[in-house]
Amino acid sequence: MKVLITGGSGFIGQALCRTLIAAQHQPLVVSRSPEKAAKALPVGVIARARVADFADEAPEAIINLAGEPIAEGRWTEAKKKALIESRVNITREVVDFCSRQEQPPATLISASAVGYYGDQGSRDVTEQTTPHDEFAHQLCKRWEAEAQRAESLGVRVAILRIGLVLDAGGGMLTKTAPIFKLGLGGKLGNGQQYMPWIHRNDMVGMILFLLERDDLSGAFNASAPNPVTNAEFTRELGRALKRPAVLPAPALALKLVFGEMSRLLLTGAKMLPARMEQAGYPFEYRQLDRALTDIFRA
């Protein structure tokens, strides 16, 4: 199967390309720097600069992962605009690409994020939970709506609301693990905010699961079945690294440094993969302690 991937040279995309190649699929990666991307990806991946550059390949599926990192720096108005445009514009390109194909791709799997739900406190959050209206929700809502336009073209659309993706070599652990290794790690604020997480292996597994299951569409929570609070995450990360985790970051300090973006650090959602479990996805990593042990054992 020819699979067009935006964001294919990123943290999730690289692992996805390796898995697709191993399964004898053909990844077609959109990257602003195709030559650089090709060096980071497995042999056999085709990388080009724009979605439109793959018109002659007639991909059978599209996986849309592109988007500027959201948890970096303060959310100025310019930053908010860039965050929205980086997601909405590439998704619009993808849907427009589908509309121009004589035979549109059968499937579009498009990323979204746990931020869709906004701050949900300690209540269980499934795909049916009413979101809290704040910037992260508005961003994800527009992102998802753009992808869902492909349904009118006869394309099956699946949305993945992604939690924190964990593995070595990238993602949030690249930033946090070095701090914990120095013995400087600790909870954020009061530590009671939930952090839905997913191992990168399961993230890739979910994408392949949705590629193969043509009976599945709509929104899916992409997280492990056992979300943890920030305090629990901190404790488990310290244990996996054999380091203390006793230096908390006060909420006031985070707010002063990061402004509105601090909400990503100080609020959360106890997101549960209700639809994935109902569909029978076989999680490899259900518990955080096992996931972290395996990641740092490598």
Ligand SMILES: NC(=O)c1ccc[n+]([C@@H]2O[C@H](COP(=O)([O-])OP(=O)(O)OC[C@H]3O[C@@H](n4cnc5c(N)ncnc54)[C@H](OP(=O)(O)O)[C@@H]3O)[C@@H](O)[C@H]2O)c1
The other form holds:
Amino acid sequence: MKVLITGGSGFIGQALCRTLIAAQHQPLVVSRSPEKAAKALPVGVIARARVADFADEAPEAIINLAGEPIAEGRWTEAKKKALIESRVNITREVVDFCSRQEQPPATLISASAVGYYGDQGSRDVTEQTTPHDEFAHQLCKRWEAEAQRAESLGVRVAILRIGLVLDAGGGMLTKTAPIFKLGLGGKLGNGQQYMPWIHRNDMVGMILFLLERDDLSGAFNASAPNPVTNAEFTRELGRALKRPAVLPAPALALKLVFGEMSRLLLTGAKMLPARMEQAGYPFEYRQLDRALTDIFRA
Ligand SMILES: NC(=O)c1ccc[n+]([C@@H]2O[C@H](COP(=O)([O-])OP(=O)(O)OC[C@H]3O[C@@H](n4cnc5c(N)ncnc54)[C@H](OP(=O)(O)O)[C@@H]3O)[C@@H](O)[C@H]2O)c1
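Could the form predicted together with this ligand be shown next, to go alongside the form predicted alone?
The next block holds the full complex; its first chain is the one shown before.
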């Protein structure tokens, strides 16, 4: 199957391309730097600069992952604009592409994030939960709405509300593991905020699962069935790295350093993959200790 992937050069996209190639699919990657992306991706991946550049390939599915990194630097007004526009604009390009294809792709799987729900304290959060209105929610709402437009073109649309993706070589662990390895890790604020995590294998697994299951559409929480609090995460990461993790970062300091972006660190949602479980997705990693042991095994 020809699968077009926006943001295919990223942390999730790289692993997705490897899995698609291994399964004899043809990844078509949209990247702002196609030559650089092609070098970093497995042999066989075709990279081009714009979604429209793949019109002649008639992809059967699109995976929409592109977007400005959200957890880097303070959320200035300019950064907020870039976070929204980088996602909404490329998603619009994707939907416009679908509308121009003689045979539109059968499936669009589009990324969103746990941020869709905003701060939810310690209550269970399923796809039915009413979101808390804040910046992360506004961003995800606009991103999802843009993707949903493809439905009117006869495209099956599945949205993945992604939790914290864990693996070596990218994502949040590349930032936190070095700090923990120095013995400088610790909980953030009071540590009671929930961190819905997912091993990158399962993230890619869910995308493949949704590609194959043409009876599934709508929003899916993309996280493991056992989310943990930040305090539990801290303890497990310290254990996996065999380092003490007893140096807490006070909430006030994080607010001073990161401004509004500190909400990503200090608030959360106990997100549960209710619809994935219902659909029978076979999780490889349900428990954080097993996921971290796998990641730091080397
Ligand atoms: N990783 C996580 O824990 C996590 C959690 C929740 C949601 N998500 C969402 O899932 C998606 C994929 O995640 P990821 O971790 O693979 O992200 P990533 O590693 O940051 O990769 C995203 C890709 O998007 C492209 N990109 C970056 N800035 C862009 C911009 N301003 N305009 C257009 N394209 C841009 C880049 O590709 P080029 O440089 O090749 O153009 C980059 O490789 C992201 O949208 C992210 O927000 C991820």
